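Only one chain is shown below, in structure tokens, and it's the form predicted alone.
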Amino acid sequence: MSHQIISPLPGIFYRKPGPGKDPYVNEGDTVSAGQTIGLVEIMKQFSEVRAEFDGVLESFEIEDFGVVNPGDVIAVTS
């Protein structure tokens, strides 16, 4: 079964925590039910975006540095 990961807000998703370090997770990667897996900024403010199931991430539905909205789908775990 998948789960869908859904930004809470809007404002821009980031897949990591700075510039030039490791993206929270990788597509393939296993997480754990509350890992944060990326961020969303709006007015400086960053926001963590956590996995709400333990799974694996399938896969990525916004691009790194994506504009996104309330209820977008962000990644898709299974």
Contents of the next structure:
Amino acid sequence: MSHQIISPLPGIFYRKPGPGKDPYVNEGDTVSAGQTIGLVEIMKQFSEVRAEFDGVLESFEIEDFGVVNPGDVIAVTS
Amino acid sequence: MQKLLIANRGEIAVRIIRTAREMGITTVAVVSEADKSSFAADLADEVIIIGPAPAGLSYLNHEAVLKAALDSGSDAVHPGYGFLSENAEFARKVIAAGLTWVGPSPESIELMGDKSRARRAAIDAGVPTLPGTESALQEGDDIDAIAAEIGFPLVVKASAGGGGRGIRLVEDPSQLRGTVEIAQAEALGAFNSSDVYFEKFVTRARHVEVQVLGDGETYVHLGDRDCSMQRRQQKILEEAPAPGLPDAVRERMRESSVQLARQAHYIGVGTVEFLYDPISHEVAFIEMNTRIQVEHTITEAITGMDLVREQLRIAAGEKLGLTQDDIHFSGHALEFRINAEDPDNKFMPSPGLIKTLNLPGGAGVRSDFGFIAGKTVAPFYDSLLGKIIVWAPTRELAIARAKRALDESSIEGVRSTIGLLTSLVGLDDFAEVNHHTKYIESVLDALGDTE
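Could you output the structure for the form predicted together with the partner chain, given that the previous block was the form predicted alone?
What follows is the whole complex; the chain from before opens it.
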């Protein structure tokens, strides 16, 4: 069963907590419900993007520093 | 200076373009993909797209900005505020490329950017400072003893922080070691330096600041401002002069700020920021900002000067051509920051298409906006749409004029701070100067919905 992680906000998606840091999670990693997988920045405010279910992060649909619109799929877990 | 590249966006880009045009200087706007049809782009003589929407790939991209400057034949770069304005490395690159940097020297930027070095420079110049460590904590320091001498509550500040960032409160000795460790780790992560220092914490403070101006030989102050109305540690309503300061305090603040600029061989406009304790009437240095500030407009209103013109003149190598005796202060000015955000929902950003934008008119009213109706507020950048500035002969008349001007103002398409600001300026606590930097949080619920 695959789940889509959707951005409720417009902004910029970041896979890392900061420059020079490791990504929160890589494709193929196991994730648990509530785990942070990235950040969306809207007008200098950062919101964490979280996995909704336990599973494996299959793929990111938005690249690091990518622009997101509300409803866009950020990642897919299974 | 024939051709000026503006390495910024929004209202400050518009502000700089306006003065440059009045001076006969050709303007080049650099924009991200998201800003290619911005109001600033409409006004500039030339527009160069330097990268995609994320600021890290456009407005903060040194090489892209420099390439635009060289390709367009610009001979000067104005960084505005934020973005690259306090980046010494970028300033060096601009200068190395043979261009004029509209700002202080990279050395001045570095000195004031390192908050513990800046504090040391302030002490040396006779600027009042809070009890605290004179420089960054060193390995092996007895931090318990140092903290006990300063007293609690105190704050642990990151040397490379500033602007309200990188600060942690310690209320009693039991929290000290743990907080220092967290603060050092955070500082290393956020600012690439684990240096931290201690400063006494003032529970209820006002934020006051002094505008200074210098050409390397002559130094003047352009009076003070109060910026105590803040939300999330960011200013939202400012006024000049700062109300209700004892004369001796105001004088000491102004004189010592000029002295700090002089001792630092500072060039251009700068702002020395202070905490003011309205109970003890003491002021204490916070930091010096080495750029034009958002709220420079209220200083312009009470002095009749154009601060961007002064920046451009001094950067071009001209002398100040005036002394302190030539600066005359008149009346009182208020500035209201109109942000695209929702005060009724934790100041949540509110991007979108501006359908209508009605700005106030009449005597003593100025509107500096980065947007006009029909433009879209992108979700990628700061929420500041623009500022409404009012001037009147007295503070009381300025408040009355501000209420009138804000009542005339409306925006459709995005939520804004107009309603909140209308409520704030009408409060007795504001009239009586009972507000402080945590005031908005304390009254937000009582104000009710602002729309």
